[in-house]
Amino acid sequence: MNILIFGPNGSGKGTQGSLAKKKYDLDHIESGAIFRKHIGGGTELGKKAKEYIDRGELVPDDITIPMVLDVLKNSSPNGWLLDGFPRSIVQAQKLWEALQADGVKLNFVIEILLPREVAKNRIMGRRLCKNDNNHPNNIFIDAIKPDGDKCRVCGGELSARADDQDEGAIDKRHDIYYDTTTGTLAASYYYKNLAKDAGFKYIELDGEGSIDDIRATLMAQLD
């Protein structure tokens, strides 16, 4: 079982992706981890990628895509959940061409839909519990709104991550994601248009629903 998942920062993509991963016992392949694996292993691709990363530049597709494909080929026999890639229409096209050339079947593409302003508020509203970072607290989500400045689960002290309060950084990430011409949404729509004829299922989830509602919808469609 092989799955691509799309969703903006703040959409709950990690939470819902983990459900699909557990259902089929898949390898969770995340783009940042791919770079770290190759760089840490000292591969030729890793060395080339590091040169760009050290200069603060984007790693070119002709390096990134072979790295991704290498990890996919060596993933669990059960399959993979690919998260964080592709991020552009060009990457989407090249990935699809590579999967076709290698005879790799894509089973599902998941897109979590969420308005940009809602996604931004969710990021800025996240709060971390001093006792357990996995305790869900968000000042903009009624279902998990904290008790004042205390954790809703255990009453522990809460704090906000500095990068969650950096509006400029959030806007920059979302500029890439919500770009329907060349960016990540363009990549997602590319697969949406392919789905019917290409033999995989495209699943759209309402990211504004509750975690339980989204989970139920996703589990009903993963068959």
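Numbering follows the first chain given and starts at 1. We call the rigid core the largest set of C-alpha positions that still match within 1.5 Å between the two forms. The model shown is predicted, which means the values in this text are computed figures rather than measured ones. First, how it differs from the form predicted together with ligand AMP.
- For G32, the Cα coordinates differ by 2 angstroms or more between the two forms after the core has been superposed.
- In this overlay on the rigid core, I53 has a C-alpha that sits 2 Å or more away from its partner position between the two forms.
- Relative to the superposed rigid core, the position of the CA of E157 differs between the two forms by 2 Å or more.
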Second form
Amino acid sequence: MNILIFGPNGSGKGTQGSLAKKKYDLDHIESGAIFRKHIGGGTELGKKAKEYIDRGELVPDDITIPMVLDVLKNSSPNGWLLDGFPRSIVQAQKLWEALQADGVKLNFVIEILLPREVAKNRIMGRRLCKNDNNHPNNIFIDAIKPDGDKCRVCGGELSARADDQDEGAIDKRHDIYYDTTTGTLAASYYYKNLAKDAGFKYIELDGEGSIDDIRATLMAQLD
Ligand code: AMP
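For comparison with the form predicted alone, would you give the structure of this protein in the form predicted together with ligand AMP?
Once more the chain from above appears, this time first in line as the rest of the complex follows.
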């Protein structure tokens, strides 16, 4: 089972994605997390990527595309949930070419729809749990408010990503996401147009619903 998930930063993509991941026991392949791992490990790739990430810009394709395709190739036989990639029309095309070349079937593409202003507020409230990136915590969303300053799931320490608190960087990331010509929405629509002929299902979810409602809609469609 192979799934692509699209949604602006702040749409609950990580939360919903982790549900799909658990249901099918998939590898969660998150391009941003792969970069952060490289940065944490002090690798050459991490050093190159950091300057772009800190500015809220896309890391260049010659670094990003081979990195992600390599992780996909070495992923679990159960399949993957790919999150954060593709983020541009070029990445979308390159991914599709690679999947075709390797005979890999895509089963679902999920798009979470959310207005830009709502997404921005949610990002600024997001907190990361030291124990698990997928523990949802957000000081501006009642349903997932942290327990004081601790993770609502496991009580772990929380922190905010520096790039989540930088409005200029958020706006830049959203300029990329909401760009329907060459950006991430263009990538998403590329797959929407392919869906019927290529035999995968394109699922659109209303990101303004409650987490439980979105979860129920998603689970019903994945079955
Ligand atoms: P994220 O955790 O998805 O918000 O990603 C953090 C940062 O990593 C982004 O703001 C980009 O700088 C970089 N990044 C993640 N995915 C990609 C991608 N598919 N292409 C280029 N840069 C990416």
